[in-house]
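Next up is one chain by itself, shown in structure tokens, the form predicted alone.
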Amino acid sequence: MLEPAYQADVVIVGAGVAGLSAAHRLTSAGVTTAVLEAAPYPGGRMSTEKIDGFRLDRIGQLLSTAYPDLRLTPSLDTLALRPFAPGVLLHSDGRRHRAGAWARPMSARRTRGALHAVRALASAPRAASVRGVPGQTSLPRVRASAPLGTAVDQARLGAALARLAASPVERLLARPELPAAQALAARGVPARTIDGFLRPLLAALLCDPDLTTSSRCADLALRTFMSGRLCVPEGGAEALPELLARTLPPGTVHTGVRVTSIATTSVTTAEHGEIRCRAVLLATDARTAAELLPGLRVPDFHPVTVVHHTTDEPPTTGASLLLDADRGGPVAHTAVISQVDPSRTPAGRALISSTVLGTPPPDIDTAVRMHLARLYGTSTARWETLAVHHTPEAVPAMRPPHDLRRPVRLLAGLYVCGDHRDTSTVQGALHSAHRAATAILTDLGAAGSLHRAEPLRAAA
């Protein structure tokens, strides 16, 4: 028989972003919490490999300065974020086009101005400039083959995105739900605008180049894009979970602990036997959660491969996120990430990080190099490959119907959180943790700790 080795109010299984965020909310309320992680380090999928002074993200999910829970989660107010250049760069027909640089919150007055601009362009399509278009003093005439279409297409797109930015989240969630590609077409968005801008942008935001994602989730992603700046954590993706873990009370996080079963008042581990508690929060990835709790839904996943190169002669795109509007190769988006966050590279070296979505090609490095040569307009023959990280189950798919507020309370004493219970983003993981912590505190009805945590010890 294994003797109980630890007692706490709440045991959290999984030290990813969701589990660590929930731990902060619980400990801030005076509830003793033990976070158990099977891996030798916290962070889950937000991990960073260190090679010869380089910091290489394994998945490289993009963050946004508009994510509410980056501001609302205890301790994350000190997280250093490194923003990309405004908007994105689109590669189309051998040329690069700046798009979305107008993305910022818009007042109702500016939204009406954008709509007036659409009507003005429709009546005078040859006008060289139009007042009132969001974030611009003029709109140059654009070739119809450009990724944003004509000037009228651009103004309509700006107005549509402005409406999304000004719409309450509840209104977006009440819209009819379709796959994103069908919803955009049904709204009258031109096919060239979808394929030239919205598809590559949503692929970067949601890892879904086929736009099978729920239109509600796509609307939320575009709303966030309009309301903030795309960014990455300074020092690598692991900086976010490391900050959460470091600022928890000492002894809260325990790595290298494998949980083999869970109940409402205990968990059983391979290393420390049974750990008794008043509530259990399952904060692992979706597949691991279903293994510990049969019956939980396991979604489909979007595979993600990140390829890291270095060179001493960086491309001249600056701190921009470069998207391939032509879908002319395996790379969905790429960036000279050292221009965005210099702390990720040794002095004198550039780091280029590129994302491949879906099943990677057999000779991925050669295919990616050839594609990057076209995207950046420079030879990649002398670039050094640092790492290729392939994650088959990187991002949970959000195909319709998708419940953005999947229950986090399964029954009294047993809870679950993670990006598979919300949106498949860091914001979704943080928000699901907020909901789960709130449910636990409500059920416990305790303002303070009921147990004094003791160090874990090996089972007899």
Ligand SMILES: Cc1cc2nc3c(=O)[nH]c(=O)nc-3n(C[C@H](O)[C@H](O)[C@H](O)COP(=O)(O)OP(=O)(O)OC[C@H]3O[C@@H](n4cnc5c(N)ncnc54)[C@H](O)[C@@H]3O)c2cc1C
The other form holds:
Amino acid sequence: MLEPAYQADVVIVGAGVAGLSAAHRLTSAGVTTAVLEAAPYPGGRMSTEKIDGFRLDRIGQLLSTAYPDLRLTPSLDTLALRPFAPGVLLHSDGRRHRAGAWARPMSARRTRGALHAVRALASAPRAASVRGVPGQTSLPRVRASAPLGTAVDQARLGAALARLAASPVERLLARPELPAAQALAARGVPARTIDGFLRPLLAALLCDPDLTTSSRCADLALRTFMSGRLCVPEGGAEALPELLARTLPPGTVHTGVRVTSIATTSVTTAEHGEIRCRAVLLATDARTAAELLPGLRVPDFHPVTVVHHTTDEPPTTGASLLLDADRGGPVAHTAVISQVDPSRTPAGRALISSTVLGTPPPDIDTAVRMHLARLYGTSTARWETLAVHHTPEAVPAMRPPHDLRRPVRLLAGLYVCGDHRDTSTVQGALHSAHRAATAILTDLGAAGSLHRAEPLRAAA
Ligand SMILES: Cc1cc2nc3c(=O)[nH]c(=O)nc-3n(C[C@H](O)[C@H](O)[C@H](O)COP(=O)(O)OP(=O)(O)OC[C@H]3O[C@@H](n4cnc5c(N)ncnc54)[C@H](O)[C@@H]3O)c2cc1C
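Hand over the structure of the form predicted in complex with the ligand; the form predicted alone is what we had up.
Full assembly next; the chain just shown is listed first.
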């Protein structure tokens, strides 16, 4: 329980990955920090439901070993990541084709030592660990013809993606900005390459089936795809915020505390009255942030539904991410997630997790089962539905013009972070937290020594 008179240098509102990551940077610098979280547990959108020995995520399954802030965030260096098989499987015309494994594959030797793998990919001092890499491959790996067009189309696509992966981020951000679908067509990419590969891949990476996202964000997503491996945290999405929360100084995170108003030198809570501090960092979702700070922009959101099934006879796709290039049903992407991360299921059971983008159909379970039967080429009649998680405001839309570095310092003493200030991904949430913590440390350092209760000066 918080004492009503509790004081901290910084109060952070919200214990999602952004708030927790900012707390790490602040406490590491000696700044006393209190993280107030309305829910009974930390993690925000990265929560994992436990049912009968299954660990079921709310979010889609797509992190990347190339997210820089997974390596650069204090304490995440021990996070275990489970990679998908290289590239993706595309379902087209009743057949499955592997594609998109042009990225530099990790050698078996490198992946054996957990820390080495991501270091080899990124040459970074901090590294998340990658465990178990089924299905090694060699370059180039494009066996398919149907969804990717002719051999010449495939060679062009491979070369274009390799150029994208090698381009500095600043160069990508200087390109003209259009909705992604328009930009792909304007660049002369053949329609079959767009529809057969880029559209389903980008839809999955951006949670945007219509590709209305800024082409700059789409380029960044493809660059990340080419530079690393798609992966999931071992044990469920919540492993990431749990690790952050667990490695903070004891007593930093206070759950079940809802903030009802904020100022530069205090927050008011529903349960514990006013809490005084020297700076406030708002780390909630975009809608709550705008309620607490009228004037902040509320973006549109992409709704996402994740459906979890179990069976004792797993489909034969291994640890691959399977995309539907035909758009023949509601499922955008699906995976036998127990093949990627066996720790999410009880022994002898397979877990199939499938993502539906946009407004879900009325009888979603029936529609998803019928679609999955075609995608996996097997009957799903005996599959058991474990959960259907629908999040109407899952991912902030990033339509052009999209500001990838929305300000995090509103005035001295008042800061905001979260995926809505950056890119709408875990990487964006972590990076916005990094920026906000840096701004706070600069301001607190300039305002005088830490751990004093006097209020900050008014903003200039
Ligand atoms: C279905 C779905 C699929 C996704 N797929 C992907 C993906 O494939 N790849 C990817 O990178 N990202 C994906 N994301 C996005 C990713 O989950 C988010 O970008 C990230 O978790 C955002 O973290 P955050 O800390 O900014 O916000 P949140 O996780 O929303 O955290 C905000 C916290 O603030 C708390 N809070 C709110 N109001 C108050 C209040 N008044 N007082 C106190 N606390 C409050 C909330 O309870 C919450 O814990 C997906 C998200 C969803 C929902």
